[in-house]
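Next up: just one chain, as structure tokens, the form predicted on its own.
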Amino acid sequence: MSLTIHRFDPTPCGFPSPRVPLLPALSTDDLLAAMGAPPFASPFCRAGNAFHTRGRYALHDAFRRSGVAPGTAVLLPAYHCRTMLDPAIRLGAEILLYPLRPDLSPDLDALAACLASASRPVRALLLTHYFGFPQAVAAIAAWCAARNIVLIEDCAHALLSGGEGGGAEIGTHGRYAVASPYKFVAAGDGGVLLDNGDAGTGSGGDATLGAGLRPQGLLREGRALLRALLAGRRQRRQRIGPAALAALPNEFAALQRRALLPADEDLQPVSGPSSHYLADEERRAGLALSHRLLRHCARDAVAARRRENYRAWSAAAAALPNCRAVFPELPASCVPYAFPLYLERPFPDFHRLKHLGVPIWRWDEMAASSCPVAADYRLRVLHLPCHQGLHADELAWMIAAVALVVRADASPAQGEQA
């Protein structure tokens, strides 16, 4: 089955740069902690893991080791980032998009129907722990084992989360697991691949996963460190404070009088990996600095701050109209990657938030599928930052901006377009 992608090009909209960092920035305190803190106990810090530059390249190796190749198929979730598809496209496999429920868990009946539609042997299934919320992995692992399908856990959002229901740790149920450290620690890059062995018991499989990866080298390491420190310093100097919060109502009033230009959108066939996927990076190792920051992560402190920020978002959303939290409750095992906010009015609310400078991820470039949840969430679910690097003023400003936008009249000003 050929893939088509919903393309969303925001260039005509003229969105400004975000005024709050989407990810935590590096500081000298982070470096000192990495030198003196004890190692972080996690499956993703095992000695035999491979440390790639990005999770997409770790996923490519997981697919390849699972037998994904031309003439085979792979099961991927219908709600996804484009870079989750790129490794399978690069390997020439057929992609089957399986449906999800509103809580983003797989629907086993629909999954079985998706498998039955395959015209090629299915080698692997990717299970994503969205936003850090652990999936009920045991049922999916049993489903895959009964059908001789390799289970790969996507832990890009769940590096620091615990096991679902107090069970085995995230990343240890499938044969392989991948994670993206830079989304949780102030690292410049990083994509971890771990192999749990045939039994998926967490005891470890191939201990030479990263043996063929090319190191970055001292020059690249030094440049990356300097860029990260300068970027962190710049972010701290430009941090918004109480004055920005006081000015927000006037800024929004002016924005409401402006015409909003629409993005360029269409549906395009997929002919190869996206521009975000660089084949030359498949066998390059991540930065040694990033690896060290992961291994010496202050997990408990990071988790506490992220959970506190998430709860602040959730409490605010509960009192607002025209939006809701996708996951209002925060399980004890979850260390969230971001706060997913569902918008009832994606236009004009998304555009207004972007024009105010609110930092937002959104998976608007998504492969078309028959899944109604993915179709609905594509433009309506915002990924808002709740990371440990946020200052209290920044969080207050973002919450106030969202409140102004969702409470406002949605009717466009003269000249606005949908």
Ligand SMILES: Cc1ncc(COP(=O)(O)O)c(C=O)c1O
Contents of the next structure:
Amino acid sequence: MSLTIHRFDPTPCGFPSPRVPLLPALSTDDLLAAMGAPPFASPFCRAGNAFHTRGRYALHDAFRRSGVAPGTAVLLPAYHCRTMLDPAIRLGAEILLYPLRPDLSPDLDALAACLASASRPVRALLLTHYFGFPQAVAAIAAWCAARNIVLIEDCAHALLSGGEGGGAEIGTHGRYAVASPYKFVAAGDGGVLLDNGDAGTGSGGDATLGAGLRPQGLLREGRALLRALLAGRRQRRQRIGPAALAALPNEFAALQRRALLPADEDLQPVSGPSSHYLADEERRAGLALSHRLLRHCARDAVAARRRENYRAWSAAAAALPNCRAVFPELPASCVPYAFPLYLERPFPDFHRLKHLGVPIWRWDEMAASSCPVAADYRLRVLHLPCHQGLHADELAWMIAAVALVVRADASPAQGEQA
Ligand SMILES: Cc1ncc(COP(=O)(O)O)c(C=O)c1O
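Form predicted on its own done, so how does the form predicted together with the named molecule look?
In what comes next, the whole complex appears, and the chain from above leads the way.
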């Protein structure tokens, strides 16, 4: 089956840069912790893991090792970003997009139907722990094992999350697991691949996964450190404060009088990996600096801040019209990556939020599938930051901006169109 992608190019909209950082910035405290804090005990810090520059390249190697190649197929979740598809596209495999339930868990009956539709042998299944919420892995692991399909856990959002119901740690159920440290620690890059070995045969994992990766070299390491420190300083200096909060109602009133320009949207066939995927990076190691920041990250402090910020978002969303939290409850096992907010009125609310400078990720560039949840969430689910680097003023400003937008009349100004 050929793949088509919903393209969403926001260039014509003229959105400004976000006024709050989407990811945590490096601070001197992080550097001190990297030198002095005890190592962080996690499967993602095991010796023998590969440390790539991004999770997408770790995923490429996981697929390759699972036998994903031309003439084979791979099961990927219907709700995804481009970089989750890119590695499989690069390997020339057929992509089968399996449907998800509204809580983003796979539906085993739908998975079976998806498998039955495959015209090529299915080698691997990617299971994503969305936003840091651990999936119930055991049932999917058993399903895969019974069909000789390699299970790969996508922990890009779940680096710091715990085991499901007190069970084994996240990232230890699948044959392979990948993580994306730069989403959690203030690192310049990072993509971890770990190999848990084959539970069926009892064979251990490959302990030399990263052996062939090219190190970045001292010059790049030094430049990356300097860039990260300067970016951190800039972010702290430009941090919005109470004045920005006080100015919001007037800014929003002016925005409501403006016509909003629509994005460029269409459906296009997929001819190769996206521009976010660079084949040259497949064999390059991530920065030694990022690796050190991961191994010495202050896990408990980071987890506590993220959970606190998430709860503030969730409490705010519960009191607002025209939106809701995708996951209102935060289980003890979850260290959230972001706060997923479902918007009833993606237009004009998404555009208005972007014009105000609210930092938002949204998976609007997604492959078309038969999954109604992915179709619904593509434009309606916003990924809002809840990271440990947020200042209380920034969180208060973002929540106030969302409240203004979702409470406002959605009727477009003259000339506005969806
Ligand atoms: C769920 C998920 N998996 C995998 C990836 C790829 O991770 P990376 O950005 O480290 O390449 C992403 C990227 O955002 C992601 O959101």
